[in-house]
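Taking the form predicted on its own, here's one chain by itself in structure tokens.
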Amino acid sequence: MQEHPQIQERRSDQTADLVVVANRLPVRRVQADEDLDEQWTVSPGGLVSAMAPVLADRNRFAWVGWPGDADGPTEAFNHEEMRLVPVHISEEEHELHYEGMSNGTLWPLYHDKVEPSEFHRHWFDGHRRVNQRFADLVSENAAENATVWVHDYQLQLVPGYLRALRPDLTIGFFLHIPFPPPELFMQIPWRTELTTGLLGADLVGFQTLEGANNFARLARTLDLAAGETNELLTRNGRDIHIRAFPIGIDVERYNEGANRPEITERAALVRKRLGNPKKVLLGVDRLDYTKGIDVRLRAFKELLAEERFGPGEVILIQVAQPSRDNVEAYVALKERVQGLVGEINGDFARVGVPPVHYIHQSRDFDELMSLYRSADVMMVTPLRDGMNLVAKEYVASRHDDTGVLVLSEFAGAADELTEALIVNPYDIDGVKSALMRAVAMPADEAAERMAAMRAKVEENHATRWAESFLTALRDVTRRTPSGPSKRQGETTG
């Protein structure tokens, strides 16, 4: 298929050899005064941290993404040597594509339908339009034979659309959340379009081998691709490689942050304000129904009721960062969590010493570091998670090899951090047993486990993850395709 002539005409001499495509631009607007130029700052986040060192070595790269609101810029601009290409999304389109299809249909289904998914045709129509607009802008801004790296579940149609527009491109896609079993995915009315979209990539990456295998099985089940192994599929004579790339964190940032004297002082102050308990338990999550916050609160409540934990001796801090407050399922979760916190503190508090300290606010980096350093036990118990970087952040912060991690078997991080106390978050008795074991764990055993986990986190850091994906993408496109040239265009339907 030939590239659309209008797109070819619009392409400028500022085209990029590497184009990163994500739902959001890596910057956020901090000031928008009519008398001043727009002010931008680099956004915090794992993807930005991972990509920054890789992009620093590239002379010609661009980042395509939504600027954050319907009134954002519509023309490409530069910020700190990054070329940023904004995608305009109207408020209505944002409601359909992001709040609707992405977070009302795909998010719950990809997380094992912890909450029901909704299927609405107008949501998918808006989702399709936005994905096509992303693909058009990438096509305009990508140089001949450029490499394009598309990220996450909001943009699964982009690789297929882009393959049709620009068969010369090398296209990679990485999914940051879990990919469900085919038996769940088959419920989506638009399963063929979404799967075909992902098959437009040369390399499709997932957090875990389970996710990669699920996708390969799905593509064969729908008869959209062939292949005797889950690592290599073929479609229209073109090879599609399927692999797992577990994402890492910026280890140096967390290690250095936790080592600063002021953080040590703040951590000691946290424990003092808690009444210097014997043990501090910590949970840090977005307030999302996939995170299992209410499950761990029920487990903690039962341990107090059974007098396994003494009030004032074991304290739980739960940070629940606000998330999607306008979605009914999240509002219900917020009420459920707050009700549990009230019940626990009402039943077991002593004057001035509540067993649960609940923080429904976003915390800055330094405060998170002080919480990580103050906590004896970190609870990461999602019902389903692609990776969960909080687990790795906690490990990276424990430079003295203290602390115990209690980790859900349904978080991608459990594949790597096998020295954690692995639990089934649906099993409250199992969670209780793990918490009791964590609180009572001898220091030498805790140190041995933490040192092993720290070594893994330090080895598989964020930049290595990004480099490994781009290296794999380069390598797979050097191989001889199994049929007609992979540069041959193909339809997306």
The other form holds:
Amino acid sequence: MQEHPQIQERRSDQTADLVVVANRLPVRRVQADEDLDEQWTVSPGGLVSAMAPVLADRNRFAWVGWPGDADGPTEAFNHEEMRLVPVHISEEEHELHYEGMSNGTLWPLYHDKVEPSEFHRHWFDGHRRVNQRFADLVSENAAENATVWVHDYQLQLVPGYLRALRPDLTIGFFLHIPFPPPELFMQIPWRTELTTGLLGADLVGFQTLEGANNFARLARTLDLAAGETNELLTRNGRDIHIRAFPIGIDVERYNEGANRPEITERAALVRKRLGNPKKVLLGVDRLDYTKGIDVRLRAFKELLAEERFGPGEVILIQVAQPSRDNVEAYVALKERVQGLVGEINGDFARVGVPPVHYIHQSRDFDELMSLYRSADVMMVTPLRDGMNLVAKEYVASRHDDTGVLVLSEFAGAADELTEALIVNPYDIDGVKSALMRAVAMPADEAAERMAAMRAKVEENHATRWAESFLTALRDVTRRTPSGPSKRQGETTG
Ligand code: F6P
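Same protein, the form predicted in complex with 6-O-phosphono-beta-D-fructofuranose (F6P) this time rather than the form predicted on its own?
Now the full complex is given, and it begins with the chain already shown.
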């Protein structure tokens, strides 16, 4: 398919060699003074810090994403040497595409359907519209033969739309969340369109090998691509490479934070405020039903009821950052978790010593660091999770090789962090045993386990992840002859 002439016309001089496409822009708006002047600040951590060193090598780079609200800027602007291209999403589209299709259909289905997934045609129409808008803006902002890296489940149609508009581009896609088994995916009424969208990429990356294999199997089951192995598929004579790229964290930032004296002081203060218990347990999550917050609360409640700890001996801090609070299932979860916390504290608190400290707020980096440093046991018990970076953050902050990680086998991180106490979050007795083992673990065993995990987290850091994806993308393009089959547009079917 030829590029639409209007798009060709609109393409500016500032086209980029590398375009990152993600649901959100990597900045947030801050109001810096009384005149309410708009100012932007780079969102700390996350994708942008992984990309930073990679971007330093690129002369022309752009990031296409949603600015965070319907009144955001509509024109591209520059911020800290990044060209930011905002995608306007109306309030109605936000409901259909983000709250509806992304977080009411795909999110639960991709997480083992731990909550029901809803299928609504008008949600998918909105989703298509928004994905097409992302693709159009990428097309306008990408230089000839540029590399485009599309991120995550909200934008799976973008690679296909983009290939149709701009066959010259090299397109990579990375999914940050799990990719479900075909048996589940087949329920989606738009399964063919979504899979075709992903197959528009040259390289499709997943957090785990399981996700990569699920996708390759699906593409063959739907007869949309062929291939002898799960690593390489072909469609319309074009190669599509499928691989796992487990994501890492900005290790330096956590190391540096953990070693700062004021963090050590704050961590000691946290313990003091809790009444200097023998052990502090910690959970840090977005308030999401996939995270298994209720799992650990139930396990903790039973242990208290069985008097396995003395009064005030073990305290649990649960940080649950507010998230997606317009989506029904999240509202119900909030009530469920609050109910459980209330029950535990009602049944087992003494004056001044509630066993659970529940913080339903976002915490800044320093506060999180002091919590990580104060906790003897970190509980990461998702029912399903693409990776779970909190597990890696805790490990990176334990520079003295103290602390125990209890980790769900259904988090992508469990593939790497095999020295954690691995639990099945559906097995409450198993979670209880792991917790008891964690609080009683001898220091030398804990140190051995933590050192092994820290070595892995340090090696596979965020920048290495970004570099390895972009290197693989460059390699697959080199290996693919740039004959007519590669450079042809495709219909998105
Ligand atoms: O894990 C997927 C993800 O989209 C992350 O990229 C993001 O930080 C998190 O979920 C919360 O997403 P949002 O608030 O944009 O829905």
